[in-house]
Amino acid sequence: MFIPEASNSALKVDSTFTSILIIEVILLAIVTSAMVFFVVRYNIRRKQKPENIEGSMFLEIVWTVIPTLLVLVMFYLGWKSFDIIRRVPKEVMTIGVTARQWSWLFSYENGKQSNVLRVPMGQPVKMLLTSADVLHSFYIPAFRIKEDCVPRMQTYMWFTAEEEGTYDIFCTEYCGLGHSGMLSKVIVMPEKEFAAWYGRAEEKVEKPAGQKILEEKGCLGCHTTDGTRKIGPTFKGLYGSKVTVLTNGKERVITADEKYIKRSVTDPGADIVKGYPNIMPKLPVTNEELEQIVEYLETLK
């Protein structure tokens, strides 16, 4: 499948890899040809008499100098591409990226937050990356850029999107059972269209507060609100239902009431829903946020 070259670094990275590939193919052809020649030329059926070879200073110099020069050329090509990728322009838009199991959160300088990345076409963008839990890796194939998201540490990457469109975002560091579902999109917009979106206030008819909290905390990376089974049980129809759980290794059936939901958030290992792994982290939430989550789950009948 063809992946477009949609950023300033994509063409440079592809050119570097293509140059190195050409060098490798030429070397492969030379080595393979030499091997075939010697197999045929000195086949035992030809009854050639072996000769004692003392060595050749010329050959020793050739097969030392040429590979050294090739390595230096490949290093130079790689270094030039790396330098471009890491040297951030002075005038850039900064966007924060928070990775968590198993979703992305993008935070803009004006306070906007989204689980989909929107950027202006033709404007340099610097991403400040971190992780809320384990090691992740932020990767946009169409931009040919990738950088690790490390807990308690801030890393960075930058790019200039040059083609309008929607492109995939992946996590390329295995981060647990939901790794394959840790997906998002980057939407490259014309500058005027992006400026309108960036400056537009959030609509007054907003999502329920509880839903927004679940999205911001990354809960919907493991749970769904439509009944679909993921790594964690669905939220649809959960409130008031009978749930089979394991408590201290013992199986029991309890009602998913307000008390149970709050305990599941603040102490997720206390009652583990049967059939699901004990992998949910303890979420940093306030009492007010807990109340809003419970109120929202009540509506998901």
The other form holds:
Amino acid sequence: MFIPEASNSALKVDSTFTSILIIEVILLAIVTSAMVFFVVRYNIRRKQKPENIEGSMFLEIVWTVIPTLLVLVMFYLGWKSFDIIRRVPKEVMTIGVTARQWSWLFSYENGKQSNVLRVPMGQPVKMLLTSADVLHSFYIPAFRIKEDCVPRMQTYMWFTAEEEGTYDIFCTEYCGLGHSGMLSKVIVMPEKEFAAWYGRAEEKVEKPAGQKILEEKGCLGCHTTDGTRKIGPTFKGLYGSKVTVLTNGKERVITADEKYIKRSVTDPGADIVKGYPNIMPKLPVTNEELEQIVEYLETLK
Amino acid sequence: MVMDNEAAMKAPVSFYGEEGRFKGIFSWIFSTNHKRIGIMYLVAILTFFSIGVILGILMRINLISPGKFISERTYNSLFTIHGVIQIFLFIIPGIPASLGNFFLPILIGSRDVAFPRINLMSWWFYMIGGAIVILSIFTGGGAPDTGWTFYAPYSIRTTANVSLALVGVIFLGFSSIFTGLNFITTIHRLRAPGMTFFRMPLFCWSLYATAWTQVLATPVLAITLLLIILERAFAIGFFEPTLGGDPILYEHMFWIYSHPAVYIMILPAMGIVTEIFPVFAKRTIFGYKAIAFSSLSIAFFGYLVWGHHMFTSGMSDTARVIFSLITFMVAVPTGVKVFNWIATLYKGSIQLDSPLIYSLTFIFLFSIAGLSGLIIGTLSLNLYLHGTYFIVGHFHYTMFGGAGFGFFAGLHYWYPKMTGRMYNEKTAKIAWLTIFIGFNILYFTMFILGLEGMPRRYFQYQPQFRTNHIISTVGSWILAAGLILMFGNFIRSLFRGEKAPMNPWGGKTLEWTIPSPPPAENFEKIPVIEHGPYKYE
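Can I get the form predicted in complex with the partner chain as well, since the one above is the form predicted on its own?
What follows is the entire complex, opening with the chain shown before.
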């Protein structure tokens, strides 16, 4: 195959693909070679006198019934493997997926959260998917599965990873400006290694509350804290700096103070930083959270 | 039935020279003559097609080196506008409104369509809709960036100029409904004496099946898009989950129209190649009734398969299984058509001119399209390939390789009749070869990209996809060169081409019994029909 087969579902999908492809290549070869053969054999240079054949009931029945049987076989192959891919075993480990513009957050049963998906090899995992804003789709090509993440709804998928390694996670439902940057990785680890990671307490260094909020709300999908430009302006050195913004289409220079930062979160379209698109969604935040964000940004000199 | 040559010589001036109430440009844009409307549609449709192609090429250029030439925001608008134009302004009106308008009345022995004024109104709605869509690119919050599918809730939340574009699409929808209504009535009421349903050329059957789909399915689209506009303006809560709406409901309503729309696009192209095969094989069509009924059953089954666009949407697994089963059943009547076309070549006397070459290519490319469609209609494989470049490859083989090549076949076939001139056959063949090579390099590579896991609508991508993206982009240049050659041949031949005889291909249907180009009223005397359409001795 073109890409690694790293899960039970990948093996199922690939074997179904191969069977169907073989049937189809044969069909295409028959159709094409018949076409080419007739065009050559009955070319006007070889055959001046055409014969009028109005049709044949027998042939019509043949080429209705045989394709019907063939497509039913294909349907059945697809259904059978689909059924296995969708039927969740009783003993599974559950991981929550929250998609948002434009990042992924994985939440484990013990409260651990991560932007990268870590799963144990050889153990069935069920993913419970949802979205915080618009439609997304959670896709792991190496596992050959995807499922949409729908706001206010829970969808699911499951798999057993079979090969150790690191594989791509893509968003495959168009979700706006940063769609093609909404990437992550799935790391398949041997069970022992995974258990060690899973059991390890959160890192001792306590993150600032503001940083946690930025991570959870997905702000860091567009804004960096290290000075690089992403979809939105960076947070580094923002506090207290002079910013050129467009307010109702008029350009003006303001100082990024507490008031400005708070307004930029609660009403992102009010002042748009020059050179950036007006696309930031309004996020529900409490006053306390706002304070913590400002406090954290102040530290990013 | 056959008017003799002498009568043809004495026939009145062609519809180009017709003296109407108006002069100059007004004699066109206010004309109710189906042939003038057909030509106006053709010019407008091919213009929009060219714009769509240019946008597509810009997208491919971005994908050589993302971000170097085009920004992320622009790229997202490019694929949105490319889709909206190619679907709503090119392929859906495409064959019925241009070639259908021109030839349907002639093929059934009528002087015009049933409602000539509605016909003109449909063209005006089309132009207004097109103008609004173009306007939406340059006004308001910027060009729409939702993809042509306008999925909620993103389409509700984006600040881009979505509402205006949707108004344009609603106009286009009504234009399509008017055309459908007109064709159904025309076929029922205006057939020449003796022209029973089963003596109609099969192109008319395909337009008939298409017209019903246009009339019955398009209103659903209008309603759905209107709901999006209302939702954007008044935050009502149809599809926006934070207001209690359901985004999956939107997907259902959108595809209830947009899947049958796929058959609106492809059925007329099937109709065209059905006309071409007997003429260039110099024998009657194989399995007339099978082809006629397969058109109807494709149109019917086409209504019931929309869910296959939603296999990963979160819809119930039961629904997925049912939609997959019906999807597979649509393949059967499609296969029946292919087999009958090929059987029509059997023991014919085949003249390999460009209309037939395009028709044969249609079968080849459409077979790949259909077979790749079965792959993504297979439940488990859809989980793998949905939303990837495999889908992009599949629907370009269907829409462009199928409907597009059928359209090109029809353009070559009827060009002499419409313009009264012959195009250069050698140039046409070179253009075909270039288009065919470019097409397959451009789109077959997309199947491979899809199998490698490359998602669609991606402005940038992981390094492992780079080589194939570059190959695909080179294909787009070859394809564009071929298209320029083909259209250049058509345009040049308007002025320099030889005069076309009445019946250059030896066709037996009615359009070949009247002068090229046809007189304003088509027939001096309405013919009386005594036998089927493909009567070769």
